[in-house]
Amino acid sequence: MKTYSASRNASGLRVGVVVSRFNPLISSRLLDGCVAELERRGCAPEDVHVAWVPGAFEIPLAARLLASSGRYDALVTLGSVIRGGTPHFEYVCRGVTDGVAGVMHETCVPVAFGVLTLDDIDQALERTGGAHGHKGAEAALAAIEMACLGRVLQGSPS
């Protein structure tokens, strides 16, 4: 049986940021923990570039739009969508996701989704370095691993 496995090393990869600044205590604490695991991973500073948008729904452009220009390895998408007392929720959630999977779908540059979907704030902060994990360094580490594993598959050293 012939096992392909992914590096988890990010030097020399060029890794492109989309983050929401709607929810900006959420989305800089998803941000700090997607650069802090990229450069603990080998990524140079220099090579991660981000991309602001004003909410979750503007992630998927953004993010086709970086993977078109080719100058990127890996993608990660970074925001926060908390549920309210409307269907807007379920409107932008499904919105996001399925952009974002097209965008990897239509491009092959992998895309880290790292959108966060929940009920409060509670378990944004639970999620952004608290008691379930960090969602920010978890997007930054499948993006980097998709990123070495194409190379991989493609037959191209990682």
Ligand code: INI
Contents of the next structure:
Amino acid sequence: MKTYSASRNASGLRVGVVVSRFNPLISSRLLDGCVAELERRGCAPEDVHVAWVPGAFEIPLAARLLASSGRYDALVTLGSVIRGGTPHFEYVCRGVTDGVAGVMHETCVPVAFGVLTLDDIDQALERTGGAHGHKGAEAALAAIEMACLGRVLQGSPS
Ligand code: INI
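So that was the form predicted on its own. Now I'd like the form predicted in complex with this ligand, please.
Whole complex next, starting from this chain.
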């Protein structure tokens, strides 16, 4: 049996991060955790490029533009959508989820999904350095692993 495995070493990787300004406290916590994890695993600060967008709904377009540029080994998408009293939540969630998946599948650039979908702000705080870990850091790690796995699966050294 042959098993493909990838390192989690980010040295030499260039990573694009798309982050929504909506719910800015949560966005900044997600971004801090993401960048810290990328750098902790060897990514050079100048190889982390951050694009801010107004809300989660705009994340897929910015991600598509970055992915299509051919400049990035992986992308990380960050944001939070918090449930309100109207169906708007469902539309934004669907738009960002389907949109980000579409970018990844159509460009073959790994895109980690660090967009939180939540009932309230407390759930967001718990997942950005609280009791439920750090989803920004987890998304960064997923992006690193998929970039390295992509190199292995395509036959180039990781
Ligand atoms: N955008 C978010 O990122 N999070 C939210 O919770 C949110 N809510 O609740 O409305 C939200 N809406 C804005 C949306 O993403 C777009 O920016 C807006 O519709 C303009 O296209």
